[in-house]
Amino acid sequence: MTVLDSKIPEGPLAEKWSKHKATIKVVSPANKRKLDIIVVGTGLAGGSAAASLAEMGYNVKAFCYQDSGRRAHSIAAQGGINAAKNYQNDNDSIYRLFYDTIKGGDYRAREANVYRLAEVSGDIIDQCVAQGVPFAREYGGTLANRSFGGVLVSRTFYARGQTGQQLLLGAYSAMNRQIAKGTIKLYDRHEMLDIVKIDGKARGIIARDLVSGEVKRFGAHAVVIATGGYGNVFFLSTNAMGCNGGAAWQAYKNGAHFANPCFVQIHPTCIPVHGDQQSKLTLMSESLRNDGRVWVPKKKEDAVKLQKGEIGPNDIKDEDRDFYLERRYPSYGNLVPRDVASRAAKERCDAGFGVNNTGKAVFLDFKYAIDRLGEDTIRNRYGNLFQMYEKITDVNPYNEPMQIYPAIHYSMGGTWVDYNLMTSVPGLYAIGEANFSDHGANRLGASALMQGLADGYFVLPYTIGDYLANEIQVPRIDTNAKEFVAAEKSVSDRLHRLYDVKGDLSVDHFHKELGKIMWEYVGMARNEEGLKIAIKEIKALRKEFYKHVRIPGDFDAMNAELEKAGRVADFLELGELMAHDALDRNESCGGHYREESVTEEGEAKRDDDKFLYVSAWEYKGEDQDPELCKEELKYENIKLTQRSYK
C-alpha cells in the first residue's frame, strides 16, 4: 500500500501558508524559460493557471476540447464567489470562512488547505476587479455582497446571474494576452486521453485532435489537470454534456490516487426532470434562495390536486403552505447548505407532497419578496435567471412560483493531491474541481469559483516551482521516446477496441442506463444492499457495452460518437469505484447519505471514530479491485460536532 504524504507544513494554522511559501524552492526567471508545462483544461482553474504560469515566464501548452476556452463549463456558475472581505461589517473573517467551509463539508476536508483557501479569497476579488470583472456594486460604488447557503454572513460577490461567465472572461483575457505574447500555445479541440510517464514522472500527454482524428504526443516537464468534475457519470446532471472525468481517470490509471469518489453534490434548486428524452438538467442559482421561499402544501389533498393539474400554486392560501426549511431550520431557513436542503425536498416529495405531475418538485416562491421589495428590485437582482426559467418552462416566475428539485451538480471527490496540489505521481498536478482537497463531503455555494481561481492564480504558481526547481537541467522532453510511442499505441488500441465493436446500441443508450443505476443506488440515498446491486449491474453493463456499442462514422476523422464512447467507457469504471467508496464509508456525511447512519431527526450521522480519513483509491488493474489507502484527517483548531443548522 502506498503511503500518502500530504506535505502539510508544521506550525500554527494561520502561518502555514506564508511560512511554506517562504521555504519552498523557486525557479529563477532565466530558468523558467527552459521549462514547459502542460495545462489540460481552460476553465477558471486551468485558464487562470495557464495565464499565471505564462506570465511568470514558463512555456505553457494549454488544451481544451471545446473550440474556445470561453466555452468551459465555469460559465455556468451563476450565483457568485465567496471571499472574506467583511464589506458588510457583519463580523466576517478569514477564520469564519474557514470554519463555515469545514463545517459545510461535514468535517471531511483538510484544515490546512481550507484555511489557505480562505486566506487567499480576498486576493481573488482584487485580482478580478483589476481585470475589469463587473461585480455588482452598492449605490455608493462599493462592491455588493449577498448571502449563500450554510453561512450567516454576506460574503458572496456576484455579477447578476452571470458570475462564472464574467470571471471566466477575466481569466480568458489574461490567457489570450499570453497567447499573443507566445508564452502560451493553445490547442483547442484536443482531448487528453493518456498521461506519459518517464522514470516515474509525468512528462507529457497523448491527445486526440477532435477535428482530424489524429492522435498526437505532447511533452512537458510537468502536467496540470484542470478538467473539472465527473457529475456526468449520472447522465442527467447540471453539467454540460461534454463535461467528463476522462483526464482525472487516466491520471488514476497511471498511478494517481482517486480520493473520495462517492462525495458528489446534489443541488436543491434545479428545474425538475420533464421527460425521458432529456439530456441534461438546468440549474437555477442558489442565490435565488436569498429572496425565494421554498414550500409545499400542508395538506396532501392539495398536493394531489397540484399533481393532477386541478389547481395552481396561487390557489393555495398562505396558511396552507408548509415552508418546511424555515420550519425545520429556523436559524438558517431557506439558506441551509445544499445537501440539507436537497434531502429535505426529497423527504417532502417521498411523503407525497410533491407539486408537479411526477410528484418530484417543490416550489421556490418570490411572491413575498416582490411584495416586500417591489418587482423592479427583483428584476435587477435576478432578471436573467427569471428569463431563463421562463424560456425553459413557459412559466412566468414573477406571477407563479418556480418548481425545483434536487439534481447531481458538483463532485467534491477527485484526484488526490498534497498541500502543493501535486498528485501521487511526481510532476502531475490537479487543480480546481479536478482535485478533492477543499470541500470535504459537501461544497458550500459560491466556493467552486473561489477554489478554481485560488488554485490557478495564488497557489499552483508558487508550489509548482518547488518541483520544477529540480528539473531545470532536464532538456526539452523528447516525444519520440519509447514511453510516448507506447502510450500513443495504447490510446489507439483503446479507441479501436471501441470502434471495432460494430454493435447495435448507441453510446447514449449505455450512458442513460448507467445514469439510472447511479441515481437509483448511488444517488441521494444509499444503502449496503443497493450499492452491492450497483456494483454488480455496472459490471454487467460494462460487458454489454463492449459487446453492443455502435459507433458510426470514420475512425480517422471528426467523430463525436467516438469521443462520447471513450468518456462513457471511463464513466462505467468510475461509477463502479464510486459505489465501492460509498459501500466502504458506512456513515453519512454531507452529500454521502447512508440510510444505515441517520440521526433521530433524519439528518446525516457521521462516525468520526471509524471514518475520519480521506479515502484514496489506488488502481490495481482492469480486472482487480482497487486498493484503499487512507489519509487520516487531523483537526487541531476546531472541535468536531454534529452539524446543525437549526
Contents of the next structure:
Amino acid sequence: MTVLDSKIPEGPLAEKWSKHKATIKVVSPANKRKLDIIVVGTGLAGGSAAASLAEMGYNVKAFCYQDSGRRAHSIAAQGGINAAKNYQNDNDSIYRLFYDTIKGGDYRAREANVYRLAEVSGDIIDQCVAQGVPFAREYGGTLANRSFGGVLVSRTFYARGQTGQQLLLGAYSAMNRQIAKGTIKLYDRHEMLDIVKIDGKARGIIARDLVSGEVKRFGAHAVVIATGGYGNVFFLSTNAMGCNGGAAWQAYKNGAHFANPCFVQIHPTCIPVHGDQQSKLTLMSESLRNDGRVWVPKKKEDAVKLQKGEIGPNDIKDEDRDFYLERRYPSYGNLVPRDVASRAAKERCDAGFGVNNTGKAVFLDFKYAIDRLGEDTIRNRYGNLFQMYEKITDVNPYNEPMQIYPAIHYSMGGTWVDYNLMTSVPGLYAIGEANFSDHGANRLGASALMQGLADGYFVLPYTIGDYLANEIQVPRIDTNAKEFVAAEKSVSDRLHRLYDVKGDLSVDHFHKELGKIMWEYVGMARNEEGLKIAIKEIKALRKEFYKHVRIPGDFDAMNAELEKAGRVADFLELGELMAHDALDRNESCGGHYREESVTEEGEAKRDDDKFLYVSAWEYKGEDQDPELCKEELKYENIKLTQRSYK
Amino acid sequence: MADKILKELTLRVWRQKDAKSKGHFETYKVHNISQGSSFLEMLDILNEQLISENKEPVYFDHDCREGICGMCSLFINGRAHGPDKEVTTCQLHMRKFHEGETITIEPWRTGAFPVIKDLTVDRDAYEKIQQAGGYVSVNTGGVPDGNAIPIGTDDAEEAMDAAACIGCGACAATCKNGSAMLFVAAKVSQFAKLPQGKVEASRRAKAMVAKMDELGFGNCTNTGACEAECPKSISIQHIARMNREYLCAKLKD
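Having seen the form predicted on its own, I'd like the form predicted together with its partner chain now, please.
Let us now look at the entire complex, which starts with that chain.
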C-alpha cells in the first residue's frame, strides 16, 4: 500500500506556514519565464491562481469549458466570504476561525492546512478590496460583516447576495490584465479529458475543443486542477449543469489518490423540487438563516392540510408552529451548521410534517424579522434572493414564508493533496473545491470562497515554486512525445467508445438513474445494506450505459451530448467510489451520516477510535475495487469533542 | 402547489450547423410542459424528444441555471431572455406562456456576436473589451488593509449596481445599433465610483471605448432598450457616467 506523506512542516502550529514559506525554494524571474503552467478551471481557485502565477512571471495556459473565464460556478456563491479580521470587535481571531472550521468539519480536516487557511483569510479581503470588489460598507465607510451558520462571531464579508460573482469578477479582471499582457493564454470552450505523464511527472493535458471537436495536446512543467466539485453525480444539485468530476477523475486514474469521496454537503436551504422536469436545484443563501426562522406545523393535521393545499402557512398560529431548530439547538438555533440543519429538516419531513404537496419542504419565515426590522431592511439585505425565489416559485416571500428543502451543494472530498497542494502525482496540483484538505466532513458557510482564493492567491503560487525550482533545466514540453500521442489516442478511443454505441437511450436518462441511486442510498442517510445495493446497481447501470447510450450529431463538431456522455461516464465510476468510501466509514461525521452510528438523542455519532483518518483511494484498473490508503489525522492543538450546537 | 400543464406548444427554433453554414427555422411541437418548469427545462424536453427520434438536439448555451453566470442567451419571441422583466433565459418560467402558443427562439442577433451553432453565439468581443482595461492594475499581495480605503455606502452601492452585470450580451443583442455601451459602461462606472479605480480612470475609459469601436459594435443613441432588457436592470445612467469619464480623459490628451 502506498504511504501518503502529507509533508506537514514541523514546529508550532502558528509558525508552520511562515517557516515553510521561508525555507521552500523559489524560482528566479529569468527562469519563471521559461516555465509553463497549465491551470484547468477559471473559478475562484483557478482564476486567482492563473492571475497570480502569471503576475509572478510564469507562462500560464488556462482552460475552461464555458465561453468565458467569468462564468465558472463560483459565480453563483451568494452569501459571503469569511475572514478573521475582527473588524466587529467580537473577539474573532485566526485561532477562532481555525477552531470553528475544524469543529464545523467534524474533526476530519488537517490542522495545519486549516490554520494556514485562517492565517491568509485576512489577506484575501485586502486583495479583493484593492481589485475594486464592491463589498458592503458601513456608513463610516468601513467594511460590513454578517454571520453564518456554525459560528458565534460576525466575520462574513459580502457584496449583497452576489459575493461569489464579485470575487470571481475580481479574479477574472486580474486574469484579463494578464491575458492582455500575453502571460496567460486562455482556452475557453475547451474541456480537459486526460493528464499526460512523462517519467511519472505531470507534463500536460489532453483537451477537447468544444467548438471544433478536435482533441488537442497541451504541454507544461506543472498542471493545476481547479475544476470544482462533483455534486452533479446526484443529477439534481445546486451545481451548474456543466460542473463535472472529469479532471479529478482523470487525475485519479493517473495515480492521484481521491480522498474522502463520501463527504458531500447537503445544503439545507434550497428551493424544493417542483416535479419530474426539474434539471437543477437553486440554493437560497445560508445568510437567510440570519433573519429567517425555520418551522413546520406542530400538529400533523395542519401539515396534512398544507400538503393538500387546503390552508396556507399564514393560517397557522404562532403557538402551532414548531421552530424545530430553535427547539433542538437552543444556543445556535437557526444558525446550526448545514449538515445539522439538513438532517433536522429531513427528520421532520420523514415524520410527516412536510409542508408542500410532495411532503418534502419546510418553511423559512421572514415575518418575524420584517416585524422587527421593517421590510426595507430585509429588502436591502436579501432583495435579489427574494426576487430570485419569487421568479422561480411565483410566491412572494415578503408575504408568505419560503419553502426550502436540503439539496446536494458542495463536495468536501476531492483529490488528495499534501501541504503543498500537490497530489500524489509529482507536478500535478489540486486547488479549491477540487481538493479535500480544509473542510473535513462538513464545510462551514462562506468558507468555500475563502478556501478557493486562499489556495489560488496565497498558497499555490509559493508552493509550486518549490517543485518548479527543480524543473528549470527542463525545456518546453514537446507535445510530439510518445506519451502525448498515446494519451491523445486513449482520449479519442474513450470518446469513440461512447459515440459508437449508437444505442437507444439519452445520456440524461442514465444520469437521472444514477442520481436516483445516489440520492436513495448515498444521500442524507446511509447504511451498510443500502450502500451495497448502490454499488451493485451502479455497476449494472454502467454496463447498460455502454450498451444503450445514444449520442446523435457529429463526432468532430460541437456536440453537447458527447460532452455530457463523457462526464456521466466519469460519474458512473465516481458514484461507485463514493459508495465504497461511505461503506468503509462506519461512523457519522459531518455530511456523512451512517444510520448505524447514532447517539441516544438521535444525533450523529463520530467514532474517533476507528476513523480518525483521511480515506485516500487508489485506482486499481477498470472494474477493479479501489484500494484504501489511510492518512492518519493528528490533532495536536485541538481536543476532540463530540460536536454540540445545543 | 402543483403547477398547471401546457398540453401543446409549437416551437420555431433557429438551426444552424456551424459558423459557416446558413441557418433556418425548424418547427417542433412539445407536449405536457409544466408551468413550473423553466424555459430551458422545456428545451431539455425538446432535446430528449429529438434524441429519441435520433435527431440532433438543439445546441444552446447554459450553465448555472440560476441567473448569474450569463451563459444563457436566447432571443425569445423577439425579446432578449423572453417575455419577463429582470430575468435571464434560465430564470424565465413557462407560466409566462399560454396553452397552444407558438414560440420563436433565436440566438443573439448582432454582428459582433457571430452564431457558431444553432442558438449559440461567440461573445469573444466582450472578452476583448474587458482585457483592454476592465481591471485595477494590482498584483497579488502587498496591498493595504481592507479598511484603509474607506468607501461611503452610497458609492459602494452604486459601484455594486454597475458590477452586477453578468456579461450575457442582451444589451448589445437588443440595441437597434448593436451597441455594447451598457456593458462597457457597467465596468467603467463600477471603477469610477471607487477610489481604487481612480488612478487608471482615464486610460481605462479610452482603452475600453476604443476596443469596443474597433470590434464593430454600434454607437449609442439613448433609446434605452438595453436597460429595459438587461436581466440585472443596469441603468443607462452608467452610460452617462462613462461618457463623462471618456470626455474628461480625452480633454486631458
